[in-house]
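Next up: a single chain in structure tokens, the form predicted alone.
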Amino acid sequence: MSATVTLAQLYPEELGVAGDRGNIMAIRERLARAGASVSVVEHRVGGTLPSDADLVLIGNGPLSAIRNIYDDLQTIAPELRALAGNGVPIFAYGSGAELLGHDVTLLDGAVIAGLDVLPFRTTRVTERKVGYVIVDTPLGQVVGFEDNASLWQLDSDAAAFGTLVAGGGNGDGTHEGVVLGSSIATQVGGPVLPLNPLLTDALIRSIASRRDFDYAPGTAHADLDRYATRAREVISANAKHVFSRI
């Protein structure tokens, strides 16, 4: 494969507290051992997100980091919402894909207005949702470890991520995270795609699809999907005694 890849990471040090990291080190790594030439651009407050971007990636943070980073936000939102509009994955986590919603309601009633990039609103709650969290999605089973005090409410004609196998997902007792074209937002952690192979590769076939490249995992992928396999069996095994809410 002689493709070269441009991965963006949005304010890895505040929106990246959750192993965030380990998301962009993934898909990078598969890439990697696939062949490809990858480039990482980790975008700053006052940088320039790059236009041939071929996935954004955004994690998680407090409220205090959103602060920091929200003028920044507001500033590339429409860089971002064409880089999806051109068909360019986004994946996001926890807060990151709050702010591309609709909104965020916080506890004393401020609203923070997000990109309106992606096809659902966020109310945050008391109620935090912790622990593991399996979730069954048309690319197959996702486990991770949710931690958050949040309800996605997604629009009428949107669809979730996946369906709930355990865990508090959306707050709904039914779904987790929103998909919208080749976009997904979501509330599973971990770093999920280190934990889930078969999430990274549909990202990166994504990709491929969109640069005209093949990728298939092959022998040199093996000790990681073997690592994964192992840690989701702990997750399995564990998942519907160790949750809790508090």
Given for the second form:
Amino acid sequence: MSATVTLAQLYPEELGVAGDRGNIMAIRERLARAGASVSVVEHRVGGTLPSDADLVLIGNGPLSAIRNIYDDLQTIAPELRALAGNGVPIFAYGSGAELLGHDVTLLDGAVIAGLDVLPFRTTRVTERKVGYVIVDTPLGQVVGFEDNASLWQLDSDAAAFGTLVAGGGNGDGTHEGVVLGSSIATQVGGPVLPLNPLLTDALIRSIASRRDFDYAPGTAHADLDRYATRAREVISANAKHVFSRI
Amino acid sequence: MSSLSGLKYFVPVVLGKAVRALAKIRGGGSAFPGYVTTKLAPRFLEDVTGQFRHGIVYVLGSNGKSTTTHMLTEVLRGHGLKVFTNPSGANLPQGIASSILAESSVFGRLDADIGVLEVDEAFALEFAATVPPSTVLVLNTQVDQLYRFYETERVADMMLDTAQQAKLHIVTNREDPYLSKIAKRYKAGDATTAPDITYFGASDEVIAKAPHGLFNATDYRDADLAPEPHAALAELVSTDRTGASITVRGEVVDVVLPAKGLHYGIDAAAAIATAAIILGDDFEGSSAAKAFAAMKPAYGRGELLAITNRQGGEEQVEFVMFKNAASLQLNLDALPEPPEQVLFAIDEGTPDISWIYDIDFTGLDHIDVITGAKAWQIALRLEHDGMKIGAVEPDLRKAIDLMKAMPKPNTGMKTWIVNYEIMMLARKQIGFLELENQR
Ligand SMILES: [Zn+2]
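Having looked at the form predicted alone, could you now put up the form predicted in complex with its partner chain?
Shown next: the complete complex, the earlier chain at its head.
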């Protein structure tokens, strides 16, 4: 395989406080071990979003940092919508994902308008959900760590990323995240992609099918997979542990 | 103070001490006795600490509270002051109350010239109403414990609000974007009346040499994201393997640091700036340097402990303790070369470790044993870098056995890079008991 894959990460400083670099690292490393070459483009305020991006990633950051990128995000919205319209998957985590929904209602009632790229809206609440989270998805079981104070309300025709086995998810007691085509928005951190090779491989496969190359993990992936499996076992065993909030 | 006002504390203090003695026999918690006394005599803490000639100093910050509290305490003692301080980590209000109670006479007297208290930033403002600070030292605002605070800005405000409770002096970090702007909170952008504001910092050369910077949080609420420039009373001008040079009032003070690392150098500048502003003309660089030279390393920060390996050989364990991304990265950056034998450990005491993907591990060329409940997660992270990993053994006792089975390293020293909880457990397992008051 000799494909070159372009990953675009939006605002790595402002929306990259939750180990979001790890999500990039997982995709890059698994592609590289399958023989692909990978180029990571970090989009910063004032930059231009690459029109040939194969995957767009956005991560988590505090409200204070959102102030800093908000105008730029509005500026690149047409390019982002064009990519999504061309079937380029978006992988969105945390507050970055929330900005791609309809809107975000803050604790004081203020509303931040989102880009309407993903079919959900967010309400920030006082009670935090913190701890390990387990979600059954059509791809298989996804585990990670959640840390947020957000309720996600999906559009009536929208599909959730999965069903909760442990943790708080969207806040409705049942669902986690939202999917639209090959795009995924989730509040499962940890970061989620290194911990869940099945999810990472699903994202890679949607890139591969769009770009028309073959992707199959092999022996070069064995250690990554083995460590992920053991890490997931411990997380599943410890998921009942609720981290106290002081 | 009259004997009459002293007597009013007799019953509450005796009761508190009795509860404390019982709690100790039962091996129980240390916060409850403080609760008993403060309930029976709510003004007890303020009255006791109000007798200190130089008042109370709060030490706040995302990182380095324990270390700096220790440094400041020893520098002040080096100037002949009697200093009261709380045990490292016992930084919640009831814990501090209990340690004040433990050292108070039954008449509500505590023989000290000054109190230096490490205070948890989330409780500091509330605690200031009970034990008003004369000086507040704020070390740094780092992206830390997001599971607890979420917004770094919120932590910054907790500390800035507390600093403004200081009756005499605010001492803070010129290199920290949030903290460097504290003067803006006062009318006309400057606190011309009490409290006065003093800065510590590091020279441009020192900062430029730091591979990953200082890790202070970006101030996104201000159009100017960077720190505000100020003159620093104490400035870190160089660091080397064992120490640092700090200029204060035109004098260069060479200090021995408890452990390698830029953050320890900045903590030392913070302690020196605070001592200098409190002591005024009585501050002497030579006394400060002498105090640093005599300082024992704080628990887990550069501490060397003797162990016997499986072959019966005597070696040392060097503990490198971290709390978060900033302290781990700064500790790794301070390694003079990749350590020969390395144990790396994190357990559930650090709930969210997603930040390990932001760490640059090039300071290590291999890891012998990874342990703790998060061991597999760490191995997964390091496999993404292609790091050479000897063994992954989540059970700490077995992991320590694996380290002991390795031959004595050429340096005579094994390096254990651990979070706080593992440090406490590992210390016990190699036969070093927990001390009640490490200072
Ligand atoms: Zn817990």
